[in-house]
Each structure stands twice: as C-alpha cells, then as structure tokens.
Amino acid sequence: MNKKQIIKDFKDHVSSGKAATYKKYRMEFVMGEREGAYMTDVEGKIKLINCHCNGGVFNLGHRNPEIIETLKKATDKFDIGNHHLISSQRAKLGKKLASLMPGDLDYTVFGVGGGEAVDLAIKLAKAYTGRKNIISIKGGYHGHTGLALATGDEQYREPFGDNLPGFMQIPFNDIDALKKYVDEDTAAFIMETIPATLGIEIPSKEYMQQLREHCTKTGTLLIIDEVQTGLGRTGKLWAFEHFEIQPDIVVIGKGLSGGIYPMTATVFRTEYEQFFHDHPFIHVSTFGGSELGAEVALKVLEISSDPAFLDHVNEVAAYLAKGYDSLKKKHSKYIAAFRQLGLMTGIEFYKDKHGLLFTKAAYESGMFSLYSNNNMKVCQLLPPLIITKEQVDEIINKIDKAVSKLKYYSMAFSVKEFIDKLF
C-alpha cells in the first residue's frame, strides 16, 4: 500500500488536522500488520509493541485468534439483529453479565461506544430519583457524546458553549468535598474506578466505602466507569472489586469488544428496570447489542474471568513493578513514580509535560503509549493482558531507551524549545 497516498486521502477526506499533527510530530504511523501486543507500519518498516491498546480495547492482543473464530461462526447463523425485538443473544449477554456482577446488578442495556453508555447511565439516574445535579471527578473523562461530555474538563466542553445545567466537578478522592457537595439534589456521582486521562490515580480504599456510604446516605446512585479498568485490567474482573464496594450503575467498554466488533454495557440494579416498565423504548441503540457482537462478548467474558487468566494477570503485573523498581531506581532524577494497579499502569515524571515527550521517546524505541491530557507528568502504560514475561522484558528495555532520550531532550531544551525546534 501507498503509506503517502493513505495520508494524503486521510487529510484530504477524514481529518487535516490529526494529519497535520503527526506530521508535525514525525509519528505518521498508518497501521499494517496487528497481531498479539505489535502492530506495524502499512510500509513494514516500524513495529511497535502497544502500551495503550486504545485504552483496553485490545486486552486480549490484536486480532485475538479466538475472538476472530467466535465473530466468523456467529456470522453463520446471526446478524445485527433488530433493537426493537426480543433477541435470544441480548438475553444471552444481559444474563452472563449478571453472574459476573456482585448483588443485584442485574439488568443491562447495551451500546456501541463508551460515551452512549455513560449517556444512558445519567439519563436512567435523572429519571429514577427525578433529580437533576450530576457530580463528576476533575480531570475525569467519560466520553465526547452529549451528557458525558457534560461530566468532563472545560477543555473537552468549551469549543461547543456553556455547559449544561446542574453538572459540576470535585477533586478527586477527596471525601471533605465529597460529603459537602454530594446531597439530596444529586442524581449521581459518576467516576472512573481510576482515572486513566487524569494520570492513573489510584483512589484510597477509605475513600472508595465513604463514598459509597455517602451516596447511599443522600440517595444519590453510584455510577462507576469501567470502561478501561474492567475485564481484568487491574487484576480483578472489575476494578472497584478491589475497595469492596457495589456500585448502583457499572458501565463497561472498549475490552469487550474484543478489539472487533464495537460493544458496551450499561448495567444497573433491577429496582431500576421499574423506570422501563412505562417507557420500553425510551432509549434506543440501533447497533447496541448487535447479536454479532454479543457473541463476541459473551467469548471475551469468558476469557476475561477465567481465574487461570486473572492469575496471569496479576503474576506478570508482579514482574512488571520489579522492573518498573529497577527503572525508578536507575532513573531517579527524571522518574518520579510509577502508578499501578495490575496492568493499569503510568509512569510519572517529575516535570510538566515530560508525559508528552514520553510518549515521542517511546514511540522512537518501538513502544507506544500514550501521556495522560489532565495531567502531562503521566504516560499511560496499559499493555494487552496476554503479555509474556518476555515482552514485559522488552517493555522495561524501551521505556529504559525512552527515558535515557527523554534525558537528552531535557538537558539539550527546555519543553517548549525541543518542541518548537524538533517539530
């Protein structure tokens, strides 16, 4: 394939500006070849071993053997299927999902994109305690799409006019703005287990049970967003596992997807199904729940909670934070910590935007990731959970060739001068 010709048709008929950007950034990388943790180049002449995974979709690796065989006999017998009817594989989903989630989280209604998700989430909360405040997490992130956008940083929200009414945001794990801001007018609290685009922060388990207690005390439903932290990301099935909490509404994403074919989850306790009871079609999702796609889930959940698949998990996120000690160690005056949780990892620097830099150094040692936008001390690092020790190996190899750049960069320039004079 014709790399030049395939940007030049994208800048010319998707996005000139994204083209322009990597451009900019000399980072033109046009995806090839994807198997497992890589992906290279359209042209063959970069590979990659992926340390983002768009944020967990690619859990299970790039083109998943066993996934790609679930969608290629699914589409032996279904298609999308009708979101108007009664669906034999949306039944099949909804009730594996509530085996896999603690008490009565019992029913789900599915989408296709994370921010639909959260869009239901906060629409099912306004309607079933007919209030109308919405409390989120600064430096949070939960979507692009109308509500949820309405949830995030003013970044995300101000090219498009005022925010919509009754959203507000608190710092996160702070349980004084917590108990002051969160009441009887809140519909919903709505966070991220951890906050990935915020740098991989990790909440307190104090924190965690006095803002369930808290909500349950106002009335207020706890709406958790799992879409990257879920399915094994941390090391448990879900994230909020970890603090012993259930939370009122779980969204989930990216990962059960499989890395093929687009799937989410709305899941919320059954007293809350009664609002459906007048209003079946309130919320539609043409391709929500599409019967190809649930099959793919049902097969990705499989996988994901397997005890066997978790153990591994949890024994290469061991091995990792060996070698993430070594790197904090040897790099001591440019790394300030490492962030984990199982394999939700980050790497934080001591200086503002090195996080953006990171993620060029990397990205010229054949690893990419990606810096944390509410917080540019942090690169995010989230390889697939299918990864050996041996790549974990050369993860700690690249970060190690990445840092000693990032080195460079920093004695050679200030930020704004190496960006300004590289690109």
Ligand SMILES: Cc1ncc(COP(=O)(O)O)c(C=O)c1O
Given for the second form:
Amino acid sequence: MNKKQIIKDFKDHVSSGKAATYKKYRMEFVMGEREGAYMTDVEGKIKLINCHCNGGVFNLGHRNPEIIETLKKATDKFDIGNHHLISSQRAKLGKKLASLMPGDLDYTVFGVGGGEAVDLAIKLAKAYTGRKNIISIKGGYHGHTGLALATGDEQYREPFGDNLPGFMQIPFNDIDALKKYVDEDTAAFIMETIPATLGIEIPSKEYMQQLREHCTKTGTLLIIDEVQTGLGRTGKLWAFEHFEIQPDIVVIGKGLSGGIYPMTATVFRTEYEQFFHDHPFIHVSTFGGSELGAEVALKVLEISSDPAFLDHVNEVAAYLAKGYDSLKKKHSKYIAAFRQLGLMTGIEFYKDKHGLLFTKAAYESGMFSLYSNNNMKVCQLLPPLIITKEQVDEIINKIDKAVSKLKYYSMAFSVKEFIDKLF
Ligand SMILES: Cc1ncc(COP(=O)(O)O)c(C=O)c1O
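Counterpart to the form predicted alone, namely the form predicted together with the named molecule:
Starting with the chain above, the whole complex follows.
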C-alpha cells in the first residue's frame, strides 16, 4: 500500500485539516496491521503499543480472537435486524446488562455512538421529570451530538451558536457548587465517573456519595457516563462501584463494541420505562442494537465481567503502580502525579502543555497515548486490559524514554518555541 497516496486521498477527500495537523506534528501514522496491544504503520516501519485504545474501544486488544470468532459465527445466522421489531438478540443483551447492573437498572435503549446514548439519557431525564435543567461538570466530555454537546465546554460549541437553554456546568468535585445549583428544577446531573478529558480527575468518595444523596433529595436523576470507565477499566466492572453509589441512568459505549462492531447502551431504572411504554417509538436508532453487534456485546460482557479478568486488571494495575513509583522518583521535577485507578491513568506534569509534548515524545518512543484536551498538563494512559506484566515493563520503559525526551525538549526550547519550531 502506498502511504503517500493514502495520505493524499485522505487529505483530498476526508479531512484536509487532520492531514495538515499530523503532518505538522510529524505524526503521519496510518494504521496498518493491528493485533493485541500493538498497531503498526501501514508501511510496517512504526510499531506502537496502544495506550490510547480510543478511550476503551480496544479494552480487549485489537482484533481480539474471541470477539472475531463470535462475530463470524453471528454472521451465519444474523444481520442488523429490524429496529422496529421484537428482537431475540436485543432481548438477550438487555437481560444480560440488567443482570450486571445494581438495583433496578433493568432497561436498556441501544445505540451506535456514545453521544447518541447520552442524548437519550438526557431526553429520558427531561421527559420523566418534566424539568428543563441539565447540569454537568466543567471540563467534562460526553460527545459531540446535540444534547451531549450542550453539556460540554464552550470551545466545542461556540462555532455553532448559543447553547441550548437549561444547560449549565459546575466545577468538578465541588460539593458547595453541587448543593447551590442542583435543585428541584434540575432534570439530571451528568458526569463521567472519572472525567477523562478533564485530565483523569478522580472524584472523592465523599463527593460521589453527597452527589447521590443530593440528587435523591432534589428528585434529580443521576446520569453516570461510563463510556470510558466501564467494562473493567478501573478494576471493577463499573467504576461507580468504587464509590458505593447507584446511578439512575448509566451510559456505556466504546468497549462494548469489542473494537469490532459499534454498540452503545443507555441503561435506566425500571420506573422510567413507563415513558417508553407510553411512547414506544419516540426514540429509534436504525443501527442501534444491531443483532450482530448484540452478539459481540454479549461476548464482551461475558469476558469483562469474569472475576478472573477483573483480577488480572487489578494485578497488572498494581504492577504498573510500582513502575510509576520509580518513574516519579526519577523524574520528580517533571512528573507531578500519576492519577491512577485500575488501568486508567492521567500522567500529570508540572507544566502546561507538557501533556501534549509527552504525546509526541511517547509516539517517538513507540507508544501511543493522548493528552487531555481540557487539561494539557495531563497525558492519558489507557492500555488494553489484556496487557501482560512484560508489556507493563515495556510501557514503563517507554514512559521513561519519553519523559527524558520531554526534558531535552524543555531544556532546549520554551514550550511555545518547541511547538512553533518543531511542530
Ligand atoms: C466519556 C465519554 N462520553 C461520551 C463520549 C462520546 O462517544 P462517541 O464518540 O461514541 O459519540 C465519549 C467519547 O470520547 C467519551 O469519552
């Protein structure tokens, strides 16, 4: 395959802006072969350990053989199905999700994208409560579709005009702000259990418990976005379990696809189902809950909820934490903290934009990881959950190498100079 031609076609017919950005950053990686924790450039010259994983899409690694086998088998019997009809596969997947959720989180609407699933959660909260206001976290991220976009930061909304009425953001982990703004007019409060784009900020247990209590007190529905944190990422099947709270609505995406077939889920409490009972065709998604995708998602859930799988995540996470300790000692002037829960980490640097520079340095060291767009001091690290201890050693070595590069960059140039000159 001719890489130059691919880049030209992409630039001319898909996204000239993305092509220009990667050229400027000298990161013109075109995904070729991919397997397990690794992806190789189409020319076979660059191999990266994938610590981005599209935010959890590749929790089970690239082209996981069990998932591929499941999809292949499913094509013997199924296709997308018809979203208007009763479906054996959607019924099976809905039942499985209910069995893996606490309390009466028993109903699911399926979708194909996380934004779509968040939109549905917000629609349901508004319809059920009859209230207008939706409160989210400053710096949080729930997608780029209509209502999800309205919960996010201004930088992503501003070119499209005024925000929708009733949407408001409050600071993260701030109990006073929560009590001040979430009230009897609030339909829903939405947050990622661990806001990734904000810089993998881990909330306090006190905050999460007060949040739950205050939502109950005010009749506000608590929507927890587990698009990145769900499916074992933090060492528990659902990250909200760490905080001993039960949400009213849970949004699941990314990893539910097994990296193979898009599938998202909005899971909600039984009492809200009355709304869909009365309006069964008010929200439809042609491809949402496709029967092939349902087979894949069932397999993902079977693998991810296995206690041995979660034990593995916790074991490698503890091993990774030991590596972080040594890196923190060695690079104490650069690394402020490793914000880690399970296999989700934000590497926090002291200086602004060092998260961005680290992304570049890591790429040059053979590792793909991505800075947090709403806090560029931080680089996110989300390796596949199937990594081995040997691969953890490799990741620690690569972080070490990348921070050394970062030191060189910041000694030789100011961050601004570096970004202007080298990128
Ligand atoms: C926490 C979170 N919620 C929602 C979304 C939106 O998902 P999608 O891109 O599938 O619409 C994302 C995507 O990155 C996300 O990280």
